[in-house]
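There is one chain below, alone, in structure tokens, taken in the form predicted alone.
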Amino acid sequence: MSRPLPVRALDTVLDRSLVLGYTTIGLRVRQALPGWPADPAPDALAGRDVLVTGASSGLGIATAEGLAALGARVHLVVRDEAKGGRVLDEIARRRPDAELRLWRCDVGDVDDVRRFAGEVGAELPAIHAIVHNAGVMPPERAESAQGHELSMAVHVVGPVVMTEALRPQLEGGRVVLVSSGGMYGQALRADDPAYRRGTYSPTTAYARSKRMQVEMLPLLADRWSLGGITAAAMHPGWADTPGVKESLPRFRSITRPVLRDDAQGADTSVWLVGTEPPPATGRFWHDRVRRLAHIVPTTRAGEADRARAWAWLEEAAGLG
């Protein structure tokens, strides 16, 4: 269903408000619009394998849930055993009839990346999708056991390095990036992506990130398409996840009363993987609406830094 143009308009005055369209004001409003899309068929993924990183907290148990309902087979990655196991139980609790397995993986390390995706392909020989969740925000700069700036490492290098090994698996399947609103206030850093310039902030590496996902995401569509797959790129808006909390209390304490809960902050995460037919690939979303890469000129890559930035990630992922 095409929106009316005076929908979109009032759509695009939230999402640049910020505080009307991230919250749970803009999401609210969307819904209650002409043209909010369908949610997924009840049995959409009855019978589909899909893997979600970072499901011990959050965003993660908020899409394995969502994932468990429409169906899905859900194959939890975290990387605490102890603590994922302890959601694990919570989710089947709440959805007796939920299938679940949990699976152990430290997404920032290459090496571990590599031996779960050789377990996994082992033991699935098809999977529907997966929602590259997990993420970090360290309080001073700290690096993966190859040397990567940590939050790149987790919200770049190893979900490209995890989707690379499963791809034969992957054929026909869908992708989902968890990013972040924020980076719509940081440029590609192409010249500096171990962040090794200037004072380090964790919220500005956050943020580099996760617009280093979405600088990439066309090239690595374009990349996986060759065997089917789909890919895009999300942000859940203001979610008053444990990373929040932990990392931006005074943020936190002031839009507390309008800051999003997890099932909200997923919902566009489980319905890329679950609305058919498959969402175009290579697409950023927001509120299962498409939404552009930059709102201001000052972010916008030239092709030059783009091409940097792939060499850089070809390196680090070990890219064919």
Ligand SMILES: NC(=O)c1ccc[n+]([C@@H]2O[C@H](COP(=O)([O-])OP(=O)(O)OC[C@H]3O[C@@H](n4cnc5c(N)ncnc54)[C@H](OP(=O)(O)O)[C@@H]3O)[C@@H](O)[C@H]2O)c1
The other form holds:
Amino acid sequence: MSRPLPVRALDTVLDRSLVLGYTTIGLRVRQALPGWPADPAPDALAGRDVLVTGASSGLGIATAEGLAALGARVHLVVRDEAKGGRVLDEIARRRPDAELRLWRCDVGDVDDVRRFAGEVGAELPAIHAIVHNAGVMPPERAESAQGHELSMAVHVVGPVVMTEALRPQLEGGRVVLVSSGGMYGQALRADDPAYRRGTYSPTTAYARSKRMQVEMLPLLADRWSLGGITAAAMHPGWADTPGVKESLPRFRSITRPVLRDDAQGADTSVWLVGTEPPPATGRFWHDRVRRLAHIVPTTRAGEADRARAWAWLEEAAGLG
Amino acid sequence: MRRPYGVWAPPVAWWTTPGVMPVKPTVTRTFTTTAPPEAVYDYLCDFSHAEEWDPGTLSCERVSGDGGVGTVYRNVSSFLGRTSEITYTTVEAERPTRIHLTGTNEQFDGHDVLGIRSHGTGSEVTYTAEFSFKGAARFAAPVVAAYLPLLARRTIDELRAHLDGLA
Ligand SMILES: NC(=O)c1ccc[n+]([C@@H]2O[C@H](COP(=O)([O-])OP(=O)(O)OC[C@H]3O[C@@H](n4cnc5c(N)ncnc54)[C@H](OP(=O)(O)O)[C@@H]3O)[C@@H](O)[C@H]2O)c1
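Now show me the form predicted together with this ligand; what you just gave was the form predicted alone.
Let's see the whole complex now, leading with the same chain.
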């Protein structure tokens, strides 16, 4: 879709200022500008199965609901079934015609991801999309059952293992990695994906794992393209979710009046799953537009580092 | 002196500023071809074909290896009127999506990376070349970087023509 030059310029200014672009202000301005990519058709996902991880809170709930509104059969993938059940009932109350299913999966545990993928794959012959939305910001350094640093496990290893295991079902479908604008502040740390060196900081660990998603995306997209799968990473902007309230209370107290609501944060994920034709693969998105993976040159990864990170991921996710 | 890099710093030729060289001159181009990924991969993974598709390469022969990881090539190329010999080694070879070679001699270290993905009935290919120079040659980096866009265009035109010929 082509957008007029002044629109692109304004959009870029919003994006680089972060505060304007990532808040509700940025989204509202962009939606009002000419060239805003059209909404998916109202029944774009009718009869299609879509998985949303971390669907028991914040953006996950809004993503599930947005996809259900497009007619999808939405599979809520949660780690806490009781909480997930309450969320499912809530969505069903608001959207009585929504087709919803609840599944349990701990995305941070490779064994549990494989178990889950086996079960869901046995039941669904075709999956239109997975939105890898589950997210954590561990307050202390923590490790998954397989010994990976926990944010890396939940944001990178788990999603890759799940997608790999469901490649046959996903043929011709789409994969969305929910990343974060926080990754703009971190370079790829191929030398220390486990965060063993230096003092642990929750925001740094989180942002490094989101950077890893974005750096590995093009390689994953090439791999998955062989089955006609389109892969995207996106960042939601800043939305007022339970996750933000818990992990970034100070940030929230300052920015709250302009934070996005959950549906605004989920907008690009829903659009990426529903829009036709499928968006180009391997790209990073925000507010329905492709964005750069770097805004400061110092975070650019060299090819040696990228190769090293890829070797780590192949090992961690068991990519043969 | 270190130049502060704020969010607003324009993407100018920052790598020419001494002391601020976080990244090496790099050029990345993405193009489509009618050849399917396997054909693209098989052609490009044999780096001796650089004789055909790389306008700068005068000769390129396999010195050792079976074409997989660890294969070594001797590449003689000319660049801005100078002839140099570079030893290339295959460091990643994942059929049909990823090829990575490193090139090295006394003055130069480089990476050539090809990402290949399925695109309709053909492929989309991303070619990345990263350069770094050692010793006195490092003063050539800005010249090389300035010349890169032109070099990239010529290379991609040749590359695409040869790949389309495979389809
Ligand atoms: N909100 C923002 O401004 C913002 C900005 C940038 C990026 N993001 C990203 O957007 C995504 C959603 O964030 P949010 O703000 O909605 O956060 P949230 O309210 O904390 O929700 C996170 C969800 O992930 C689930 N989860 C965590 N660990 C899991 C695991 N091991 N297995 C399965 N599910 C797991 C949580 O389950 P429980 O419900 O059981 O806790 C919860 O449902 C995250 O990836 C986050 O990084 C958000």
